[in-house]
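Listed next as structure tokens is one chain, alone, in the form predicted on its own.
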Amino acid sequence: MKVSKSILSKITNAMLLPVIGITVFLFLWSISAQSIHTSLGTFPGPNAVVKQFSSLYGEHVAEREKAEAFYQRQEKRNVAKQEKNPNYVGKIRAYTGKETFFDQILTSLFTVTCGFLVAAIIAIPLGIWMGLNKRLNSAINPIVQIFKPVSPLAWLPLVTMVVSALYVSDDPMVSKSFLTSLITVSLCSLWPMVINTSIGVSSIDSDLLNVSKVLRLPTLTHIKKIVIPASIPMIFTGMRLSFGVAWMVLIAAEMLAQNPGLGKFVWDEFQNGSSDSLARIMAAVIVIGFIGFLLDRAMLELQRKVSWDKSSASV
């Protein structure tokens, strides 16, 4: 009997008390923007964004398809050129059309992804030399500290002036306005990493600092078999917040630079100012905090895999 109330309590905390907070927030929300009036009209509640949903994949869909066309329309030119000279050589052109709102949604991925990646190889090795140099910490603490509250949007300006000036290529590998959201996000990334995992270094259990000193462990062998097992926690709880930083940093940054992206989704439509902007703009909102959600998921269950301290990572 106790087994059987201890089973329906968790599924009610999991499911149940989520799906009421969900139709209670939903019914606030609708009730609510029948009252707001703007000069786009009234603000769009949960059937208008559904709608908006829906349009926004059949933009997509219908996208694909001019695309598939004009892919096809080039392959039988190219075909009917090398039917009356052999020697041809076809050339294909990339589609050059508009980006949909799923584009932009993988766009904003691989940008806020490359970002984070680029400021964890940084960050990391840095937390761990600062954990376990003290003279070290002192030294980069105070640069760590001056930087972490600065706003993506006085790092933004910088960036892209650095970018253009040293980025000059007849042939980019990458679009300068990649570039330029990656670092802006690195940068912005970079300093809860930092922090967590030096403080995750000098706190390990000084138990273990004395087995590796008896053992006599070579430097990289401490750091391998003690020093990164023992700060795994603290190393993912910074990343996580990173993760959460850099995903917020992104969307800003594609607004104010009009970099492709969810960003500047949000800021064509807000320019647009069509009767459905608003609906539109809702609709990406919505996208935004559910991938911020899944992306802080797809961490604490990466935690749960390489951390020895399972309860580190149940929340």
Second form
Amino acid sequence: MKVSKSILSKITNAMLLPVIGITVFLFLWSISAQSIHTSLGTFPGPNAVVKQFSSLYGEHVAEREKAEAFYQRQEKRNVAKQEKNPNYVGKIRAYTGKETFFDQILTSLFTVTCGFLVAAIIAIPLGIWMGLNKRLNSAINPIVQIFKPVSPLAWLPLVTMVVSALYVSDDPMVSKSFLTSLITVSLCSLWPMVINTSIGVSSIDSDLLNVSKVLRLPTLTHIKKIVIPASIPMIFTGMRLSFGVAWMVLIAAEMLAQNPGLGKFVWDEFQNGSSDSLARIMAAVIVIGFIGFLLDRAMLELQRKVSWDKSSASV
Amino acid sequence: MNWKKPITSSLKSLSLSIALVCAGTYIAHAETVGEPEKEELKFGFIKLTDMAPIAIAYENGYFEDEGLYVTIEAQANWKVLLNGVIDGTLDGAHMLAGQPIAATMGYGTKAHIITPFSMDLNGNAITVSNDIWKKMKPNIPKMADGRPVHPIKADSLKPVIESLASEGKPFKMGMVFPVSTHNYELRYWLAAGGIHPGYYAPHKGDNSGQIDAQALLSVTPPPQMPSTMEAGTIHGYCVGEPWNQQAVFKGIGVPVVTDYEIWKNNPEKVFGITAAFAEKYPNTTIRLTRALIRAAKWLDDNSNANRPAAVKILSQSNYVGADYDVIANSMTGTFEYEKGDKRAVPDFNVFFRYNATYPYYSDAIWYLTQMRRWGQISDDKSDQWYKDLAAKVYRPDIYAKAAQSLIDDKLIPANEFPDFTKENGFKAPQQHFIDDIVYDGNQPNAYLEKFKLGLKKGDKL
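Complement to the form predicted on its own: the form predicted in complex with its partner chain:
Let's see the whole complex now, leading with the same chain.
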């Protein structure tokens, strides 16, 4: 009896309650949407958004067909040029048409991952160093505290100008817009990781430190065997926080700078002012939220895998 | 393995001679434009119907015909767009006519930008909020059927502003950029009705343009105009389409006058590239101009027969993106003033006829006169100075090369273009202004003396 009861309550918790929550939310959404009248028509309800998802998919398919035709035309043109001039080396250029909603999702995901990795590569070693060295910590901490609350919208103009000034090349490897998004994301997601890592490292159990002292471990081994494993839970907490920040920052940066990605999609639709715009923005909002949620979950799983302290990796 | 060498070298020389022969025959046929030096290009635009030549050149494959692979990207506002062209993120862009001129002059940003192609004539309007319209309407003469007589002059707005001022409320309007056509059109219309739009004083660091102003003009990006007016931040605005018709559709405002009525067939947007780009990639420059000329011609062919198709393209979310009906309202030869008051304005958007695409020096000089009139140019300049600056920015020489090659390729007949052997870049004195003042591009200083409002010779703020 007791066992079945606990299973039942588990099922309720895991399945039933979320379903109820979502249903109530959808209900409230569709009710309240009907009563909001904007100058672009009524606020889109769940139905309108679902319809937009399918039309966005349709556009994606149509665009792919156009891309196919583009490549065929290009090949034909290259062949014609080669006939005229045997020395001509045909070059295949990427499709120049518009990026669809799904392309924008991929662009955003790629940018956020790169920006986050850059931030992690800088932040984690710096955090460890700060945690180990009290003096360095007191020297750098004020800077971290001052830069931590700076909004991405403030960084963006600076980053844009600096990138345009320094990144000059006739045949650039990556586009400037990608670089500005990436650096802005890194600049904003750096700080939670630095802080958490340094706190994690500086609050390692003194027993562990004493063991290291007794064994006279060399510094690198000390870091590898004692410091990192002991502070992994805190480092991951910082990384999870940072990833959330990075995703939010990226969307804002894309909106403001018109860099390719979901943020640009939202801004373009806002500017279009068509009767579908609001539903499309709402569709994007849902996707942005959903991806943010999945990214967080992915980090959590990673933390569970690498951390010895399973209790630290709870939801 | 020495035997390989002579063969490869003779092969090389053979292929070289083939190439030379090919090149020779190539030149012998006609003076064709060479291969583009840069094939992958990125162009920026602002979501406005007058970006159409770029979209059409892409969609109809005119760019590809020139061997150009163009990516077209919407920009957030005119400032971002200009910076993009200057720093090379964009190779070229749909620009306000004043932008290349002001940038080359060094007002705002300093950069040498040129234009080989003027994008269109007309296409803007001035819209006021419903509230202002209600107060203006009694001052406007009516036709027999009760509809207001057009063009509506700013005289009817003046009492409204005065009554607002007596309540201590400022009258605010939006335009899209300090050196935009819209700023000058709005100022022209207001000043013609005796309303002072305010001076700029850049030498004192005052770039707000509100010195002595009875109407405070400020910058708002085009697509945000309707929502800014709806929010009550501004009482009206001057902007390109579809953002005036959007106000009618949304029921939030009334376009009172089109720029066609302020100055008949006034030059609007231009296509801007940096001088460095044109110098480094001369063939690319001519080729992109060719593509744009063909697109403009297509837009006007058979008295606007292609416009519905063009509207369909423009309504795609990656171009202008507004609803088909909103864009079609102005693009297909009509203009809806008050809701239901739809009138025929066949020349509201002109892309090719009347030599719309030819970059006339006199057009550039008109913009310069307005910059001087409202103080953006602080000091007096000689007539020669105006002409020199215009010649630095407007490049009919590139246009003529592109047009000539189109004529040679039998793509467009020669009679559709100005006679390049005689054309000197100055239009005959133009008369159709709302205040009946005649503009002669050859005499900018004399022109400035004709205005009641505005800086004149010797004036400095």
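Positions refer to the first chain, counted from 1. Here the rigid core means the biggest group of C-alpha atoms that line up within 1.5 Å when the two forms are laid on top of each other. Just so it is clear, the model here is predicted, and its values are computed rather than measured.
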V89: Cα shift of 2 Å or greater between these two forms (core-aligned):
yes
